[in-house]
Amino acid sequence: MKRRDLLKGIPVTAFGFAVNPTEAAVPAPPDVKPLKIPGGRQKFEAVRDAALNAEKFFTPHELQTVTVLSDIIIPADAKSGSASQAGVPAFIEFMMKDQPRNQTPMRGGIRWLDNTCTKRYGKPFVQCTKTQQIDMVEQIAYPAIAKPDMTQGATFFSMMRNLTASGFFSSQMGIKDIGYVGNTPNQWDGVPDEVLKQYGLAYEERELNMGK
């Protein structure tokens, strides 16, 4: 190997002249903005959340793919809106940064989907027609019966399904849709009578008199 080639392999900083040593040893104090700690958060959590929110994980193309997929998984219907209308893509973006173990399965899964769509339809997933997208999704939406060349896609789609459902039903829109009516001060006095009747159940005599 020639000396010139050898030098090419060494990063310039290794010679010490690209970075001023005094500066490197004592970095300038960072521009500290006062951090507001939201109620119920510890300081380290607030610092961490602020840092995560300042990062971006998805490329525009990836985010578009996630958006289209999440709306195929949970579309709008008579009762409520779609996953993207409930903010699911932003939630998934956050979870990628919050739990980085998700990153490779997600990023790689989107690549798998685009590769497979290119083979089948000549285009990446989001550029396919709606019919082609659904045809593709049909191949990976049922993991137990996925064909051998579709199993990685089925695993990716299950991950998308789970993240989408979690994000949708934990949103304001989703909680209204699912019909959860708690999280508010109230007086619990047992299962409503008509529900007890529906299931053929009844409270015991002593339960009816407890606390009276």
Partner chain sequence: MDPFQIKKAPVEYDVAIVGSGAGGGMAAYSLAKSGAKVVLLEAGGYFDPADPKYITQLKWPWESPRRGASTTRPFGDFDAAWGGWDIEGEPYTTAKGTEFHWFRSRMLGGRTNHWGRISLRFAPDDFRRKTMTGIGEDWPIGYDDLKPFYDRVDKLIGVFGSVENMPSEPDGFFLPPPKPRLHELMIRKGARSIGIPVIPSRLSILTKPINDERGQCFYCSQCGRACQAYADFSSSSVLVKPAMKTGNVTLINGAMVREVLTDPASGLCTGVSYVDTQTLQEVTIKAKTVVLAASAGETARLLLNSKSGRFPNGLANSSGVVGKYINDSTGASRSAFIPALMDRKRYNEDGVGGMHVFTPWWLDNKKLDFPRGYHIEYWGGMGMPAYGFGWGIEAMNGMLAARDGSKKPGGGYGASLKDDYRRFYGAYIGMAGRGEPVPLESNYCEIDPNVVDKYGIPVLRFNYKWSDYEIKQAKHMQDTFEEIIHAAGGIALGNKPGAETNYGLEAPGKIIHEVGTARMGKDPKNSVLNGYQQAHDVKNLFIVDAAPFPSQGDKNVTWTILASSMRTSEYIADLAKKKV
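Computed from a predicted structure; not experimentally measured. Basically, rigid core = biggest C-alpha set you can superpose within 1.5 Å across the two forms. Positions refer to the first chain, counted from 1. First, how it differs from the form predicted alone.
Core-superposed comparison between the two forms: the C-alpha position of residue 183 differs by no less than 2 Å. With the core held fixed, residue 159 shows a CA shift below 2 Å between the two forms. If you fit the rigid core between the two forms, you'll see the Cα of residue 56 move by less than 2 angstroms.
Other form of same protein, the form predicted alone, not the form predicted together with its partner chain:
We keep it simple here and write out only the one chain, dropping partners and molecules.
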């Protein structure tokens, strides 16, 4: 039994005097929402996910930068929405806490991007015009041809691109975008007649009546 629970069950003091309940009341612990365990997850995984979701990694400015970059990488089109509309920034936020080794490259990359944009355009990346943002991205989007002073940015952008694609194509929007349907129920009508005829086979009457 926890000490607080033990104290709640004692109506008198250690000296035997009655205690006024209003004076000796112990504050009740805050309500804790029941843990939801998604399908396919074990309890310990759900507990860990909940703990990570309760933490914050990105600052508001960093999250805004990640959002703008993800939408440049996967913009909205006639078929589906953009990366941010698919929840990619939240996915990347989670991945930073799930894989802490990526925190320094991510945070350092955003800082590099802002410093470089400030030197080139006089303001941080998110405050640049759309044209300036695209111009900056084109300098770091292709590691094989990036200039020596852009290699750090190219490494950062490659990580952003991988995370954005992973987040988007594992979301409901991304799954619909590529047309993946997974295991879905269907109607089996039997072997086509032309195949049966090719092999000189035919269904028996009892087989044709099955399921009717």
